[in-house]
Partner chain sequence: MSIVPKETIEVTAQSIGITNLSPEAALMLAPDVEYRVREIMQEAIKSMRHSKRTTLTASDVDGALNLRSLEPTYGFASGGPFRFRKAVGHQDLFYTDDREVDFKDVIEAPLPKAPLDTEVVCHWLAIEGVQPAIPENAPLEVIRAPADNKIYEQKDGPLIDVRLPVKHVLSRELQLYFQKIAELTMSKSSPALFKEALVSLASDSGLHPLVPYFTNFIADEVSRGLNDFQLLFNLMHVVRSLLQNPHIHIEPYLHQLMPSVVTCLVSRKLGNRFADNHWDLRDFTAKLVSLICKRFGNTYHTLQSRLSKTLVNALLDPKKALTQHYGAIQGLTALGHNVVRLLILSNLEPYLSLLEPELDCEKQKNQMKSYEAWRVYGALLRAAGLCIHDRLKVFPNLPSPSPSLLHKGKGKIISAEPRKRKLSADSSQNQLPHKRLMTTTDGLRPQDHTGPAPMHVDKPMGKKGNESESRHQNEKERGKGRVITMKAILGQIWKDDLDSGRLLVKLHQLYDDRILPFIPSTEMSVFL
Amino acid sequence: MDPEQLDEFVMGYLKKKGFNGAAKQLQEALHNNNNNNGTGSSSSFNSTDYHNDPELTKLIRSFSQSENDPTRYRNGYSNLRSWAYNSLDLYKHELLRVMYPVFIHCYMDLVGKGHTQEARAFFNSFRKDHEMIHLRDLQKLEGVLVPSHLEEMEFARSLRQSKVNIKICQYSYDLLLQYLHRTESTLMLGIINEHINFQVYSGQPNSSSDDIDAVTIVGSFQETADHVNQKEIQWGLLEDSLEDRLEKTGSLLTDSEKGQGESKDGDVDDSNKKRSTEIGKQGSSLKKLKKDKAGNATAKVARQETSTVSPAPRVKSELALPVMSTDVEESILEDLRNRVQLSSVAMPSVSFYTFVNTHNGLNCASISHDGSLVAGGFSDSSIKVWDMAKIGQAGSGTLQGESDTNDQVAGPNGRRNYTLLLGHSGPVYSATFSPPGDFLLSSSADTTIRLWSTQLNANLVCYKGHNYPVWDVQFSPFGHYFASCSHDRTARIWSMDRVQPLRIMAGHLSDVDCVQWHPNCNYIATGSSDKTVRLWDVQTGECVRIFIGHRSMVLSLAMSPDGRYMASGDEDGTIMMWDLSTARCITPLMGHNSCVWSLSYSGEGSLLASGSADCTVKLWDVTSSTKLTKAEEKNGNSNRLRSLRTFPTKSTPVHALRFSRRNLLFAAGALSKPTS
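With no structure shown yet, could you now provide this chain on its own, in the form predicted together with its partner chain?
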């Protein structure tokens, strides 16, 4: 290299960094040096310093280049990329994990330095590599073109501030470092240093290339999540629950009597019908509260898991729960007694409610616990409620029964046979029935939640509190309380008798898209666009669990009846099974190829049903998996849950699913013509 040039670099560098004094001195020295050279003097102090040292020269050169050459990012990245792709297969997948964080930070560096054009070109040439896994993030980042956007965009900011955790084996780590050192790609080294946190482990590289825990993108967030997940939660069922009571009484029943009960389904259906009308009369009595005053938890063996899983512990309710009238209690007990035992060999029947002529207006559908009422929320702000016990074809619209001996009364001719509920002033995004089916809650884009009486067909209360569209609302398993979540990034707990929320759960980094109650009513789970699921303590309003692993927004949640597990479905069609106590994903359930809009556990928790935009209802065997996890927990390896059945509909995306107490599966969706 020309010494003159080198001198200029050094000068430029010093000036740029603001070392004006040093620059002046250097200039003088150079001047002197030249003069000296001119006069023939050989006493030069600095030329020997760096002109003759090749290492130093290189370093100086790299410094000078890094300052203003955007192509360095591109070259550095593409070299690293080709090296990683050409590495040994054994280590390849681990090394490839490094590529994504390097990629996005290179891009953001380029944008941050104002090289808009180069940033765009760089992004487009390499985005294909990461599209499969990180499509949503890429779509978000793609719009960032100006440094100010980096500041403004929350996602970009959090990426800049946090580190990525990458699990990598010792040898891969060494390989990487060696490469970076050998090629002197200081730029890449800098990025990796700055944004990646390697968790090096000894031994052979992990064979599973899609280990969920391997890459966790939110570094600083991860720590808080880890911290949060240390908290203790009581995931057990409520003591003195109806199921327990059934155990007590059920033990008196002999098997033959049970069989008789089941064979007399027809009669039971009649009684169910009566029940649904009776519920209305004493629905108001539910408002009275009662302190649950039972003593210590005595672990009761849940009926369905007597032989398989260890019993779920019993916990006290932290909320004051409403009193359940004896009639309702009786009918629920009756239902539980007549529940069909489901397993991987005994499949449920699925009754499908198809909305026709919706003109693409159906936003949500909800089915009451006994399947007799179906509500649809529409984008024209209306809610329509159908009483399927009155209309519908004989047999298929029965309340609870698995038999089809009921003769149904057809709706009045000429009149519409649904109840139209008007009150909202924006698209209705969610609706939920209270457990006995006497109330309906709806949430809308007009930021309100409304309570409707299905007996009076009238709006009772309007709950205002959210500032943005309310995406979801859910009644608690015992009624009276309900939870809502909104675009304002909060979830809120309400009771029917107060127009102000009781608790506000804040913490999600983006919209809270769905909410679900834990069976013991002490927790709610929320799924968000920030791709996490959180569990909140209802009493304290604290976040007690953060579940990280989804790759796109979480759209649906379901809690297993024993309170131990949770399932969440996302936009890409992945369903994840979580263990609440460890906050770890047991296994992802792959199979759907579009949004999973609804999830439901069967009554005894052995099956999980999922409904998706790909027009299918899938049944998953979750008993075997939970058993296996117990056994395989030591291996630290996640096992695959089994997909049992797929029921394709003709052309109906599945909006809602519900297992009735007798384990009849109800599904609902709007018929949509294929767009081809």
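Provide the structure of the form predicted on its own, given the form predicted together with its partner chain shown above.
Partners and other molecules omitted; one chain follows.
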């Protein structure tokens, strides 16, 4: 090996491993040595001895050969893993945060160097350590088998280009560095130095569940998110909306006026007679219940809480919104006037619709805005719609799904007590009612979206555009427009009168699992399996916010009525509440122990309801979460969203939730056999 080649090799090795200081000193020493040799003076750094020392050359060559030794990765990771698991319990959970990024980068380095068999053996040996939290990421990495996959797969490429931010206390950080230097684990030290940023804080380590930001991704993707989040958005309510009219006129009815209004609901329209009467009774009984429970004190607290929230700004719509019919407008205004004010001391009543005999075939459920219609989407490609007024007349209180006998699904006249809608050729994954309840949208694994008339009980339009299964579809708050999302990693904006999408939103790195409209219809939010939530401008199709913080796929979204906040629920049972203007998480919400399938804000925005696969409905106090005291702001304590009440079901995972306009909470789910 020539002296110049040896110098270059040593210099490159030091820089590759992150020893920039040593590389700089070596470069200065070589420079000084060359100068000294030119002037004839002696030097302690003898270039000739250095280059011709056979032992040193042999040592450097052994390092060069060991660079390609795949067993170094297994041995280095195994030793680091054993040390972390044998550490004191006080520091163990912080030290274990390092293991997952080291694991995935060891695997990708082995694949990148062509050691496919060794990489698979390494992956299978240690994957169980990380399956509980990172199962879906591991399933994606399983497909990385050859070096070309590292560049072709967006997920793998983003991991290699980004760094992981890990919060760790000073003592845990010192313990890790001492171990790496003591054991001369240069390979592990190099991976940690290249792919992990440590945020070191003083004091005792936090518990593993206290800080949702303990492990976050930074790098090129984080820089992109920070750049996107600088864009200005208009999160306020629409000018001249129905809520705006009520606020300007102050037309809140007294108790006697509410009773008169409810008694006149049936005179508006024959087709709405049963529904209006039904909801009038529900609103009346709910109002009396609140009065019995809390009296005048409750009303005072509710008024105080609503008055402390600053009014939302008013914005103009970027979409040409449909004209609302007079009958529908009067019905909505009547509901808004009779809305029950909820708070932490004035809780809502919950009406739960249970599907029975579904044989695990129910994929989704949807409830109309007034609770009068309930729809279920099934694995056999069918959709079934129940009219609650008819079920009440028939005396049945349950919703029959798939059944082996016709007698169980028949009403007293021998006819089905539900409407069967057939048209899809694959499992139905989502259904949503239009605001007036006259239309129903459904999406399916057959890649299509279908529009149904609840009055004609017929399919009107089939929308084709997605290339893969469509996971979710949602009507806009004013109807006519709707949004869909799919396995093809896109979301699309549609209108009822066009069979082609108006906008295509592309940017997520994995499936887009859920979609939700902003109250002013100028934005939609999407939740994805890439663990992010994005906010899109409907007019331009651009992404204007990226919300990073979830540790698993995002399954549900909800917007606050004033458009200021957004809630998102994930597969692990975590709910995060976001400020749309800053794209920051106000507070993580822990309580569910399984997937959060549905979220809904109450009409005035003071309560958040969540429905989960753990068979519970939870109510959370939103108002207190946004009011931080000076002491809490100083201490940085943001975990203030508190659970007010939990409604357990017997054995019914909660598929759907909706607050009616009068603040009655509806929920739906399929009865399942309890696991032994």
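Numbering follows the first chain given and starts at 1. What you are looking at is a predicted structure, and each value in this text was computed from that prediction instead of being measured. Take the two forms, superpose them, and find the largest set of C-alpha atoms that agree within 1.5 Å; that set is the rigid core.
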Classify residue 141 as shifted (yes) or not shifted (no) between the two forms, where shifted means its C-alpha moves by 2 Å or more with the rigid core superposed.
yes
Does residue 482 count as moved between the two forms, where moved means a C-alpha shift of 2 angstroms or more after fitting the rigid core?
no
If the two forms are fitted on the core, does residue 601 show a Cα displacement reaching 2 angstroms between the two forms?
no
Using the rigid core as the frame, report the C-alpha movement of residue 155 between the two forms, one decimal, in Å.
2.4
The CA shift of residue 80 between the two forms, rigid core aligned, in angstrom, is 6.1
